[in-house]
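Shown next as structure tokens: one chain only, the form predicted on its own.
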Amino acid sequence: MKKRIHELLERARNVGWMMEPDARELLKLYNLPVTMFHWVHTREEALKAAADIGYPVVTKIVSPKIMHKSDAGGVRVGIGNDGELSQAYDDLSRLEGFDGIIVDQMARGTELIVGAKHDPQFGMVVLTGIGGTAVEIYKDVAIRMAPFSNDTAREALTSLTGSSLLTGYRGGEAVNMEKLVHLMVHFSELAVDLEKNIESIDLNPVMCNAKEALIADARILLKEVQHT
């Protein structure tokens, strides 16, 4: 396990941060649970992905010249027949540094958003707020000092002011707490581990439902070596 980690590292050092299906595989080593998804490389294969996933589907190109896929239109959701996917396949393949694409799982539920980053005073910390984007607006997060427990993560999650919508606000459905709580002990140890090699990692979205706790993006951004 520390070897195989160790190539996904080396190999990410080049563009400074890991390509999608890179750092899944070092999500799934620390027992992190990701959506299922297949990386491709031609439309055939694209196509025996989704039959094995079911649609819909999502595609994301992968390239280590884009690191912010959404930005750089990479990402199609919802894609729901073999004609969508060849077109959403076609589309990707014609971004700058195409290595082809993940097709991937289109998970449903609650959408949090985990993180770690290196602070200076406290080193590793996570960070978990309530939705991909409303995080930035109504900056509801809570952080905590890695590795920790997991009654310190149940607490995190009960501390935030939206914490209703993961016991099933107005009716909604309540999320697995068991399974959201192993996944955010299981993501302190990781950064512990790796704090000296990754600047930040970002798990958005994290998709939470009664039955399951998915991670269905990773962004792993690795720290500048100082030569000596």
Given for the second form:
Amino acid sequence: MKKRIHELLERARNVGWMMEPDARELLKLYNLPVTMFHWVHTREEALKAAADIGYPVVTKIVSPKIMHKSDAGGVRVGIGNDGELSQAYDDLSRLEGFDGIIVDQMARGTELIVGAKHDPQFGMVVLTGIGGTAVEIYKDVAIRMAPFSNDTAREALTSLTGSSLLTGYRGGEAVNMEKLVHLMVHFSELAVDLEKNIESIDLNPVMCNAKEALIADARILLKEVQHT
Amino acid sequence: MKLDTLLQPESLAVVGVSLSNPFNPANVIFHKNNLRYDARTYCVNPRGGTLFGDPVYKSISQVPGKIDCAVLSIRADLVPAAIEECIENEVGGAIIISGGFAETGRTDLQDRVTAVAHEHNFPVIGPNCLGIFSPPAIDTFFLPSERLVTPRKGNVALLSQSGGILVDMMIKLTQEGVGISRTVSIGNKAVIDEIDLLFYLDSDPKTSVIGLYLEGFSEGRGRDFVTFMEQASRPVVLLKAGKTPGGSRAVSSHTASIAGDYPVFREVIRQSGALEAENEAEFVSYCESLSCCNEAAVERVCIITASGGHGAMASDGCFNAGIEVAQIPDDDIQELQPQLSKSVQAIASLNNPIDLTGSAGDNDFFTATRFFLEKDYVDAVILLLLPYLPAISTDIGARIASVAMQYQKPVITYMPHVDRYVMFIEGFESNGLAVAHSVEGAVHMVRAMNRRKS
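I've shown you the form predicted on its own. Could you give me the structure of the form predicted together with its partner chain?
Full assembly next; the chain just shown is listed first.
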């Protein structure tokens, strides 16, 4: 496992950040739950992947040139059939640096962000907040030093202004706290483990529902100067 | 490293006195300590001679007797050699007043000081600082005594990365009647930093509250601060500057963009149990209230006021700060009413806030305060007193203090602070009770004790 982590980091080092398929693999090595996905390089593979996952699916560009996939028009959500998928594949294949696409399970639930960064004064810290695209607007986040325990993870979630969104607000579905807490704690351990290499990680969104907490996207930025 | 020799030295050598310029910082430090403080004080200048009749020694090695603490006020490039000389002569520690190190780009000079000090386990405060105020032993601030207010003896210790802010805080605390145990200006913290001093002060019998002004922790030292807080027995009040990001950095991750340096600092500090003040006024309020009472864990208060408006403002403040305004049982209201003066009985409103009205006098405030301090459902009393009311006298402070002492519960008083009311205010402060400048300030003081419980 150590060797594979090293390989993934080495490969990302040249670009400065880790492409999503590699980031997902890294997370899986740490037993973190990611949405079901396939990285494919042909339309036929894409159709096969969708058949395996089941519609609807999400497609995302994989390209070393495109870090902000949505901004570059590299994400299609709610793809419902083979026709739409073929079209999406063709569109994405025309983007700069095309290196295949991710066909991804379309997870549902409350969107959270779980992130980590290296703070000069306090070392690795983990941020948890009400996420998705609104994260920078509401800034409803809790920040804790990594690594941390289940209790701290639970307390961080409770401290959010929007914590009632997680416990079932006005008949809404309560999320699976145990799995979410588990994800946060494991992620905090990953953050400390990779402290020397990593500038910041965004798991955004983490899709939370009654059954599970799944990472639907991951962005890993590497430190510029590397030792070890 | 052993810090006793620096904070409570029996002897002091001031290196760098001038034989021609009486305003030289070293001269101010020498005279101040020589005349007013307990440590045996020597002065050093390579040219030797005498200074107002006192011998000037040509070097540290020529000083007769052991030196606990050397104060270096010499050119930055001469400092590393002077530190080595201190070590050779078994000096206990040094304070480097001089500037001209990392703050002006001479990190090489500072690194040399750090290296040699660590190698010999030699404690150094500074460089680029005012040093240590630790009466009755020493005061290395190069500020003439007649230009400063004289701090009161007390239990608040201060640490500061800025000498200027430190002196301001000492003046402001003194003005509020808050006494000071020791203060240290840590400057560039080349060797000893705030964490080392926090550990020292946390077991200092003279200190019961520690105030810290900080621009930032050195790399990774934030974590050590959290570790310190886990076992700290004294409350720590913290004021941070440098909260705004210097220039915009292009940030391509959400986490890095939201969790900037200050948001991380604020969250981690709050978790650690230290009390971060928003501004200087809050810092002074927190230090004042915790210096009066650092053991209390206040959750429920009783507000006793001479005016409905003040009571309502205090209630709002408590609500916003998450402090409960205690519900008073009907039986207690019935019991209290006949104990008040006749004229007040008819018009007072005895639901918390307890509005005794402008007709109330010393006896009414005393009676009501004693009545509620005795109740289990009240952890503290906020007393909103208006000294312009005819029936209130200057005795009120001493009387309230006696009952606060009896029940060992905090009483925080608000009174307008103008010269005319100084006698009223001193009645409280000289008896160890905190007096706030504003209703909001009184709530801050209670909040400091409220946070203490977590």
